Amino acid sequence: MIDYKLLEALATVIECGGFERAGLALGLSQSAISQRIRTLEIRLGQPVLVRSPALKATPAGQRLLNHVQQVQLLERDLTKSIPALSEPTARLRIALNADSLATWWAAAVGNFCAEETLLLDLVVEDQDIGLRRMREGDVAACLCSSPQPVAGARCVPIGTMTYMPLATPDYAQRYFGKGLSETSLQNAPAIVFGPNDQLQHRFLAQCGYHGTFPHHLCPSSEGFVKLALAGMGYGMIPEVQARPEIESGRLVSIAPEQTLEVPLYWHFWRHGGGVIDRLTNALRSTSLIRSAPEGD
């Protein structure tokens, strides 16, 4: 059986960020909590943290603190059934991609959290490889493109951004004045998000084009509309995002008649507990992205 004083110290060592704040959380020492690491780490046989350059969790820690997590969950639901009990301040770890954190999720699920008093622990990761996390068991839930549910796990599909391959009015002049072309999209800068973001590529194969092109990367939401308003390049940008720059003609589609559609499916554990399905619920209800058909 896993000793949860022991889980415990770890959760509050890496939500604290050292040692010594982790005892001041917990009413111990210092050498009380590195004690309880030492010893679920004897128990493992393996280390659960990293202590340099920085402190993290190792992948194993990693897992033991998203089984906290899942645990906290349940523990508030049975305070609902025995109000007696003290209900815990339970975290949630999720990944989701940066084009939904920069846009809509804080809105759809700032009041939730509130009312739950529910802490988010956020990574951001590409659509396409958010799952992954589930799969190695690094986060309780997750926001990407798969449909594909991992094992002991719902999916439920949340909505559609839509992508548009959008920069400035002069640019789009000099490097597409005459259309798009294979000659144009193999000179033209582009702008991507980081080594794993495959939308660029989506939007080329959906022109036609397969080769390569120069780009820069820049992995921030908010700086890649930055670069393109600066000229440096073009980019595929969510329309909720760039609205108010469409609206005021700083950034125009190089190509008005193509966008890319990123469906997006909400991830989880399906022992989360109740907290986990309230969530689920009002991601579905948000209004803030396209809507995923009836039915799914």
Contents of the next structure:
There are 2 protein chains.
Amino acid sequence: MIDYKLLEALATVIECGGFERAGLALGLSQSAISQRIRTLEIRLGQPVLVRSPALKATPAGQRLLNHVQQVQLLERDLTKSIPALSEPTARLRIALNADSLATWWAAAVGNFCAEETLLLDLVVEDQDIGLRRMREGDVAACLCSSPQPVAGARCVPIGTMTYMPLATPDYAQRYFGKGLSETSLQNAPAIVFGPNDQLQHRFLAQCGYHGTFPHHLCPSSEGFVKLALAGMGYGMIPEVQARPEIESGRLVSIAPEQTLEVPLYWHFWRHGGGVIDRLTNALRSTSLIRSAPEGD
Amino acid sequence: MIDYKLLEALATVIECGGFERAGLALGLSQSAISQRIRTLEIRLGQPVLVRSPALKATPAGQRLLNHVQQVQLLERDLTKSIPALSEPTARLRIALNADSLATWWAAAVGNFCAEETLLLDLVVEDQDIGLRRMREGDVAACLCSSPQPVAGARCVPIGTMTYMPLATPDYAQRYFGKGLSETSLQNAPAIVFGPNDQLQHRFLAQCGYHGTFPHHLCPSSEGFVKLALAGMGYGMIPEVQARPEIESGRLVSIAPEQTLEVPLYWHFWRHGGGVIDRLTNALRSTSLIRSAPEGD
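Could you present the same protein in the form predicted in complex with another copy of the chain, rather than the form predicted alone shown above?
Let us now look at the entire complex, which starts with that chain.
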């Protein structure tokens, strides 16, 4: 079996952000921590950490980290029946889409995490990369819009996010005062999350437009709304995120009949243990997407 | 001199997200675009694009893109004096910190971009990586907290963001009801932006605490606030971002006397031309940070 002392040293170095702090956390000297990491690297035949520009795990180190996190999750279930074994907290690494994290995610899982004293390592990824990290064992679960399960994992539907093409009233009047047309779509600056943002292309295709368009690139959910509010462009924004701005009239839809529905699916490893099963139930029972959410 | 037809083809493929769309934009066939990219790659002796999993520039391609963007910026200044040469828009690639983009950035530059019909490619990066991308010619400007200029670039101070350790009143009562102590800081779950987040460590050092602490990792400015609002932890949040929640009492400081001031500096290439000089003036004249901002 794997020597978990070595993996625990690795996990603690990453969690504490340094060898000295990891030593303090585990009650060991800094050189004992270094020795454990070195032993691990010799056994693996490759580095598990890079030191510069900042301390972080290599891809191989990250897989070990995920593994030790999963083992710790399983240990948690065990210590429910054998409390003497108990550890204070568990960690779970999850990939999810930026818009869920910026809107309904925390309200849906907050109580659950507080009750279970579960800590989350959240990573924001596009769906393709999130699922690849899951296949590679780098994350324990992934929230994205693909219904295609990863081999060995389960996939359940969570709900649907509605996106609307929003801009300030001034902007809408200036560029779309005469309605949506090939000319207006060709000239109106859009806001796009990144070069692979499919929402903007889906919206334009729904409008029957397939040409080019000027656009800002803004890889931040909140920044995206701020750019729209500053009159810099129109963009596909989750209705749940922009509801206050829509209600106050600061943002309006440039094409009220053109919404996009994006389904969300929760992918998780079967061997994640009871914690991940209960987190899955918390997510499945959320009413924060599709039906009227709290906003925050 | 470089054959700018080749660079223009590359820039258009990236901007349009595909060879066919780039051909439409430039009035060329798809195979003519492919031929230009191939010619460019042969001259360079290395690829400028990767096709999978998604179309994007290689590091070498990205440097070419940045160069052609800078040339296009310079052309804009020229066409101000010779309007017959005019092109509709310019693009500028900028690296900045997530919290600025999530808060005051758009309100500070929105009017300027609309008036100048300037499009932004924003990339969110930590300060070290943002400055490295600037040194490598990958971005034309970088907003971060380092006052150290990159060789050949200018660096001007923009203002200061104030961070406060915020949580829900329930959370503050539960973990810090008896005040801040070694025990409470050791047990209270924190929210940390990423493994290299220095703000949390600076806050703990100011409190005289140097041990370990449980924490969630949440690499999203808006998600960060949502996790705090869901009672999952306390975290260092920009005062400008949380002002509505502070005023409504939904978030409170767990240590009102412990704020952190983070200065922001704007780094930009000297040869960026008039557009970047005027953008710099717009940024320097913003009152959105330090003094009472609009929020949004």
